[in-house]
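Only one chain is given next, in structure tokens, and it is the form predicted alone.
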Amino acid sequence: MDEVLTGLLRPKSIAIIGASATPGKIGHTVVKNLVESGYQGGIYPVNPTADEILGLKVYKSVLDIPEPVDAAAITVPAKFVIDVTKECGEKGVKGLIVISSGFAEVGDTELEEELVRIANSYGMRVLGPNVVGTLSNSDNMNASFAPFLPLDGSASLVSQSGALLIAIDAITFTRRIGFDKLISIGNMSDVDFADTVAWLNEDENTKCITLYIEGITDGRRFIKESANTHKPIVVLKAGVSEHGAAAAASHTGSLAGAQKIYSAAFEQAGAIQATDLSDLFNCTLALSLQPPMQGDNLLVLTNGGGVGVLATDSAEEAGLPMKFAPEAVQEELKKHMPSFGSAKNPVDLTGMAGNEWYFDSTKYAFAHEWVDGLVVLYCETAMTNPMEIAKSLHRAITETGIKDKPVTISFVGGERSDEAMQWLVENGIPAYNDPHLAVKAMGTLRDYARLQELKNEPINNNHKVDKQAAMDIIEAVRANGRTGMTEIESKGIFKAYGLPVVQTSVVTSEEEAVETAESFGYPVVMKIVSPDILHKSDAGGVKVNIEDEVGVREAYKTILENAKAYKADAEIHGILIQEMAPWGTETIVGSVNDHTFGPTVMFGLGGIFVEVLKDVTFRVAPISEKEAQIMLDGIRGAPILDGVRGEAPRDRKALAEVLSRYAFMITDLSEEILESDANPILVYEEGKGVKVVDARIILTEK
């Protein structure tokens, strides 16, 4: 475990550096607030004109204490900050947590740099700017302003908003959803989300990490430290919105977007990603206090046969479409019903269950090998009592000692059954007062499990590829001044990076096109090759089933026309000469290099209608080729890959492959490759493979 880390979000001590003596300021409700919560470390107010703050000995400067101070909470004005963070670093202050605003929130980026290089240079950390604090229950700290320790549970919850985490500390305790710490993370000058999120897979305190993101600072290392720990992951991502659509050169540039992109990083990262707060809570109460769910096979007990319905469609929603139980599971179950019951799926034990019933057909199911995952329901009715209720299915889980099988329970009802959920969530538990809720829970247990088996896929970095003729052709684009490749020049990327191109060629006169079609073999496809004509297209630049001499030539001189038409300036190279590739389902591959996880991998279906439809996925590369399956799947239209309509199923194999070499390439030129896609890529029947028929690459500016 990180020591500094730990010694600034676990601090033994704590200085308060702008420590007040009058209430209402936050230096004072500091120091008040760690007093209040019962912080058994020592605690330093620092103020040179005050002499005691509630009963405590006030320093002059850090320097003054005559004890190791761990962290130090700095509420100065930003003027200040620097002078403190000096005095810091020769007291041997761990790290700072720097309350304090007036940095890069507001424009002042330079001061924020040099609060950040001088703790650093002092091995410090620093937390913020701009933070509310940090809180923890296992500690008895809240080291913030805000009000009070939110109630004590088994998540910790780091969020980039201060006021957002203020509002939960204070919804832990109407919501019943407790944390164990709460830690604000401001500006991110230093201490980021990936340095949290590997601190806190550490902690033994913590069994689910929670996350408010609004944005985050190195994407990739997010991603890794992400992956790489044991715990469950739940993200609230706000502040996403479509950028650089008009702007991009590309097909991929005009459809990548910040939530698509984030969305797949949260994936590869393992992260459940909620869909609003109330999600974020729901999801985190069930992934703090249950396994993951490891199989497919959910079973409902209720004793009401509308939510039992309604559990039904919710989880098909879910992702966990219901199946009959075994004949076996059935005939036991049959045993805890009347005989106009339903043993089926959901199981139907009606309105005359009582505690017995649910005691017997919970522990049942629950120890049944077939059942991976088990929803308990319960309508309120005159003749139970939700409390007894909710201790006979307790008592049901408890006896069978099963650890690695997650439950989850939603009674519907008034006060009484409130307050039984409660009780349920206390004792290890997760309900909820919607059946939707419950089955939903289970679902994101059954997702968790699911990205914990992707997080193990190899991915291949051995692919045989030709990397210097790649730079070879970067070098000659670039020394001629250009940052847009023509296709004939991104063919030759893709080739040396393996690649399946179509046999393609450049002329510059009639004769040499009529010589080069004749040789390749009718038909034949032309376009225009212009570094200035990227969407060719849209310019009358592509003749496509050319099949004699004299189609050739017309279609030479008709290309050429229409490019000066289109654009009289454009730098003609000659035009294109390729092989007609026999028909096959349009896919499109491509990449964009994000400012914030860099080159990311884009699938869909290809040709004209892909900017129309936007049925698109994305991966951050490189990708494994489980990954590249997976991103077959993610589309509406994969079902079209599979063949419809009589057609015979895709070559997806191919596909796959050429999706993993394709955002290896782009990894391995990472700092050559703006964004780029090959659309389309012609994918025929299974066995038979794949053709890249068109390709596009925009370099990045040096």
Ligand code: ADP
Given for the second form:
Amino acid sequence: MDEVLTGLLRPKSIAIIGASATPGKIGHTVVKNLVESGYQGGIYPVNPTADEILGLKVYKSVLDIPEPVDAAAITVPAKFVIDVTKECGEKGVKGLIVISSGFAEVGDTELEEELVRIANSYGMRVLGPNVVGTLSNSDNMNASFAPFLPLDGSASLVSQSGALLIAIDAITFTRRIGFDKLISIGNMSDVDFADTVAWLNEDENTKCITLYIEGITDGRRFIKESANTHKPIVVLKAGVSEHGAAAAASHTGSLAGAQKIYSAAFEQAGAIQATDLSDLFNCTLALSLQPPMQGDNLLVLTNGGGVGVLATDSAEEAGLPMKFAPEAVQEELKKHMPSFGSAKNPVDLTGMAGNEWYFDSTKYAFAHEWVDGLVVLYCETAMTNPMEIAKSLHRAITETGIKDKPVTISFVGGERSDEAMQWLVENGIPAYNDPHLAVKAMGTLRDYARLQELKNEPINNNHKVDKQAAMDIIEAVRANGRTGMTEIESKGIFKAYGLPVVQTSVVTSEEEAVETAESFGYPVVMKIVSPDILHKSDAGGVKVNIEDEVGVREAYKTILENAKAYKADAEIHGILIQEMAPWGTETIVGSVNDHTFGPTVMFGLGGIFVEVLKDVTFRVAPISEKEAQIMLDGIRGAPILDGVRGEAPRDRKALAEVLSRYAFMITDLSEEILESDANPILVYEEGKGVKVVDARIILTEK
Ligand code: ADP
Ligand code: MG
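Swap state to the form predicted in complex with this ligand from the form predicted alone:
To see the whole picture, the full complex is given below, headed by that same chain.
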């Protein structure tokens, strides 16, 4: 565990620099909050003019404090922060909680950088600046200006928004979702999400890590640290940030939205992404109280047919379609319901179900090996007492002694049901006031388990490639003063990385064109080769299915004329003669070098509609072959690859291989390639492979 971060987040003593005797001032509030939260460590107010604050001795400088100081909460105006930081460094403080604002958030990045540089030079870490502070129930510590410690619990929240952190602090009591720590991360000048995730992973009082993120500084480090945790992570990502860095010269550039790449990155990090604030709480509740769901068999118990049907719909949506339980299970369950009940799934105990039937069926079902996750639904009835039902359910679950299988509950009813659910949550069982949410929570526990399996998939980083050949082409293009590469140059790179490109040659005369076409064999494709024409069809620069010498001669002339008409001063390198690939399903593979996550690969169905349909999926490169297969399934048009209308299934294996190789290429050449795409890659029947017919690379500026 990082000792310095421990000093910052679980300090044994705190100095409040800028402490004030005036109620209402932040420097006063922080002292008061520390005292009122029952913090047992040393509290040392620092202020050159005051003598005593809330009965505590005030020091003129942090250097006057006779005891060691772990953390310093700084509330002085920005212009004094540098001096104070130096004193803290001299004192041997471990971490600074910089509550003061007036740094990067108002445009003063220089001051912020100086603060971090000086702090780091003393070995100190900086939380913030511009933070609310940090709160920890297990340390009875409210080192912030948020009004009180949150409801106690086993999740910990890291928030980039201070206002939201304060709001969540209050919400914990009304939503009955407990947190051990609330950490305000502010401007993230130094301590960032990756740091806090790694530290919370080691924190004995945190079971679930909850993040509110607006933007990440080092995307790759975040993925790495998150993937390394053994605790669930839930993320709410706000804001579609400006993503202007990548020029939209390629298809991928125009398709890559920050949000899509963030979502991909969270998946690769093994983190659950919440859709909104409510969802963030619902997911946190499930993941902080229950183990992951290790298989797909969901059993739903209910006393009402209606909520059972609702649950069935929700299960489908949550990726856990309901299946009937095995006969033997149904037979046993029938013993705990009236004759008109149903032992299929959802299991309908009927409105006659009381404590005993709920107890017996829950205990049996939860213990049965077929069941991977149990959802119990209850509609309040005149004959039953919600609290008694809740207690029966809890006892049934506990008596099985099973701890590695999840259960979630929903009570639908009034105040008595709410109280019963509150009791359930306090006793470790997530309960929701809507059957949909109980099923969705189970889906989250299943998703979490699935994501953890993927984290261990090996990534092949040993493809046999000819990097030198690729670098030679790149250097020649750079020497020519360009960043846009022609199809033939791009294909040279693809080929060096083992991607299956169609046979291609450049010719510079009609005679040569005929000769080359004959040597390839008809039909052939002919295209313009010009660094000024990157979208060739737009310029009338592509002729397909040319069947003889006459066709070649005609195409040669027409393509050149079209190119001149399109752009009179276009630099023309010649005409491309290319093997005509047989028809196949058109797909697109592309890449962007994202400014947060680095090289990122994209997959979608290709062809002319790709930009309209935007049916594409992203992954931060490199990727395992398993991840590549998941990408193929990740688009809406995925069934097209299985073959539609009597077509044979497409060669997904070959396509996945090409995708992971492509991801390797853009990673290996991440210094050079800014954007690229292969549109289309034609995909053939199973066993018949794929062909890259077009390629485009935009180099980084150097
Ligand atoms: P553009 O620069 O306009 O994207 P392409 O090289 O992709 O040019 O060619 C346009 C279209 O022509 C492709 O989408 C594909 O349908 C077809 N095509 C191009 N090259 C070949 C080829 N070698 N074999 C078969 N079809 C091809
Ligand atoms: Mg193309």
